[in-house]
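The chain below stands alone and is given in structure tokens; this is the form predicted on its own.
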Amino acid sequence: MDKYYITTPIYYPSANFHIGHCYTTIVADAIARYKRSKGYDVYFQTGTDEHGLKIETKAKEAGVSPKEYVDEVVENAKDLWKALDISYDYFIRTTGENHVKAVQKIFTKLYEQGDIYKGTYKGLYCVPCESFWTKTQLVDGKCPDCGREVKEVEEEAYFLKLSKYQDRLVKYLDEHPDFIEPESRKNEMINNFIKPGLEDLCVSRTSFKWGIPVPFDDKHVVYVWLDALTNYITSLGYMSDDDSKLKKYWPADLHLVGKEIIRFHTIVWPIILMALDLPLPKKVYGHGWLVINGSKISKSLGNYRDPREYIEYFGVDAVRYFVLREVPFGSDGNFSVEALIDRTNADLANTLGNLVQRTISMANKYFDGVVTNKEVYEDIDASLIEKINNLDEEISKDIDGLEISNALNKIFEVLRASNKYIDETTPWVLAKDESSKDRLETVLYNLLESIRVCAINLSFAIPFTSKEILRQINNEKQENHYLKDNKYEVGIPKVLFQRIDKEKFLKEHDL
């Protein structure tokens, strides 16, 4: 059995998630799901950067210990994982014991073959991003990242060498196109940070206590960096007595990442690996941001709301499809409850439920709910089995690459497809015939494979509803192809989307 190790980044819980961390695990989970169907041993981890100077301030404000402060933080994360049917193999924290101890034991082994030494750091940092910059790098004199002042500080530091394997990322890169995407970032990578050449990295601070402690100097505690990418691969067992997963999983096939961290995934991070003699994962993504109202989300500028109140108002499925479908996956993409509304009502109201219950009805009206396939095809037919037949390989070519939302939209192709095809065939006009019985049976058995085989293909996106779909229409074969003998015994139409009124829900609710 082939394995497939999927990653999203590790949050950092300086405050509860929101939407655009659902963003990133929603996608890393429709990913996961699609390969385990696919018979893939499937490793998928998420989890937690807890470390560092502003969640140590945050702790302080609060007047908790910084490990009280992010065990709550941790705790509301997991339970949005769990409202929104995220199935992640394995929630990493940096606080736990073995991350701990495997990253002293991989600072040490750094620090004594050369490719860490101390040093004495003076320069340009930006506190919320936890990130050191030069003078060139910074836009309008303020962080690039986050747009945030930043300060002036010099401290004595341990440096990784980064200019050491600088000849030896480039030729990697140059040999592996494929490593960094899109391509976009990729080219931003070599041309803005890797070709004016790479600055040792500072991989320790004195200024705050809240980190792993250097086992060998207690002065200093193992900064952000060198402590967060490890958990790819100490989470696997890396510097442990157990290392069965990292000889099993590792190399990761896909770290999907935000923009804003894509320089330390692609840069740093292998960087780490070279030195430590590991493969490098076979892909880095750096995906775009959710951006509401043209703003990144953020708690400062009021526009962050607790992503469980748009699954409580339009239920999982709907936020999962939504994020999945509406925004080209590594572009940014605006996130509103107005889209929301609209993206629901039109596919999964309109065409998705509306199909489902007009087959249903039909077939308990007609046939009592009993359907066999009578086969009296016509040349109509032919047009919607092919594209029935053709879905599993067009879908399989845009997960690989990426084209979630292409997935979907060919799935909704075939459903819209089928509400055509029922307008064409006209089945309330072939139940007038008698001799029309057998074709009208074989036009209902024709929707009926086409809801089952697209239900199967939706489950990566909308997993509750394609279980709900297959129990309606009580058929749980699960070739992902037409069949020609299939036997359906339908149940009760059930509605799968209520149709929303946008005007009088935005008018009722404070969203």
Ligand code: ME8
Given for the second form:
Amino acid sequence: MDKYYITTPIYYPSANFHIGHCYTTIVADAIARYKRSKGYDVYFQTGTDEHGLKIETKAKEAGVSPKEYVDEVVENAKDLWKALDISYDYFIRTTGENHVKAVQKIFTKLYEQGDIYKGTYKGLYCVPCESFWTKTQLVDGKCPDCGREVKEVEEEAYFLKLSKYQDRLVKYLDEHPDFIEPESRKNEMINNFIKPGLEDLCVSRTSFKWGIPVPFDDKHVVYVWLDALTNYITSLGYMSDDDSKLKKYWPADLHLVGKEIIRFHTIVWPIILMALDLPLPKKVYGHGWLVINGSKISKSLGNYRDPREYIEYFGVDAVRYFVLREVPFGSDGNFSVEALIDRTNADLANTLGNLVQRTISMANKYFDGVVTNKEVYEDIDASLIEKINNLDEEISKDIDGLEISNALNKIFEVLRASNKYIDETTPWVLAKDESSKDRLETVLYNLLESIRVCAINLSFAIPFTSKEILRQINNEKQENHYLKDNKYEVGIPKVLFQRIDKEKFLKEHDL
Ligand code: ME8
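Okay, that was the form predicted on its own. Show me the form predicted in complex with the ligand next.
Starting with the chain above, the whole complex follows.
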């Protein structure tokens, strides 16, 4: 069985997660579900990146220990993933004992083989903020966070020799044109960061405590990005007694990340792996951001709501469908409750919900719910059946290219075609004429087959609804194409998505 290892970034539990974190996680979940449905042995990992100055500061402000602080956020995050039907196989926490031990061994190994060395860090330091800055990061020569004076400091620190691996990295990127996607981000990495020359990276800190101690020099803690990036292998048992999962799943097939952290994943991470003599992940995809009125939704801007509020009002699958369908993957996209309502109404309530409701109601009304194929075909049937039969292959191409929005659109094209098919075959007219009874049953049979196949194909994106549709049409056939000899005994239709009155909703809710 082929394996498929897919990861999300491990998010900072510095505050509760927002719809931006949900975005990456839902996309990863959809791909993981899709691959599982195609028979892959999938390992889908998410988690939290729990060390660093920011979390130490947040915990201090809250009057609790850093561990207590992150424990609470992590619990909240796991609850959110449950509410969003996220089917992760493993949740890694960087405060976990196995991870901490493995990071210490990695640091020591890199030091012993000369890829990490001790040097002097020269930089600009803001004392109250305990933060280092480069000249270009300063605002009017002052700390960009608090606006106070910064001072030049020198302190001893450990460095990772990025420069040593520069040529190997360039060669690798040349030989693996699909490693970084989308294409535009690859060019940005090569031209703006790699070609001008890589500087060695400072990988330890002495200015705060909340991190993994450098094992042979415990004044220092390991830089949070070195700690974080290695999560993708420590979770599989790298540097532990049992590395069977590493053997099975590494290299990762896809690291899904937001565009702002693609640099770490396509420069620092590959170099760490080269230094450890491990194969590189097959692909790093840097997607765009969800924005609100042009600004990135972010923890530091605080411009967001708890995603559970959207789930509560619109349902988990409306939220999942919206983020998967609305934004072409790779680009930025606007998130708004208005757009969420429009999408839910147009696609889920009108197109999908209506089709299921109308078809099941007619099956009940004209045939007491029992429908078989009477094979009284007419020309109009052929194009619908062809569309149903092409779906599997077309979607598979889209998903392999991470064009999830396109894949969903193709399913909805079949659903729209099915609604049109009802309007064109006019079952209510056929029902008036006893001699058209077999034709009427064939029409309803075709519709039920279309609904069944679409529901199967939708299961990666909106698993709850997909299951609910299959329950309502009461059919367990898994074949992902039109069957000639299926048999239906449908249940009672239940509204899948309530149409939302947008104006009224917005007036009544402060969302
Ligand atoms: O960067 N739109 O954690 P983080 C889309 N711990 N995606 C968004 C988003 C938005 N508005 N906001 C956040 C970190 N994301 C590190 C990662 S990995 C080894 C370490 C998503 O909590 C997106 O995937 O800041 C982004 O890359 C990630 O959350 C950043 O999460």
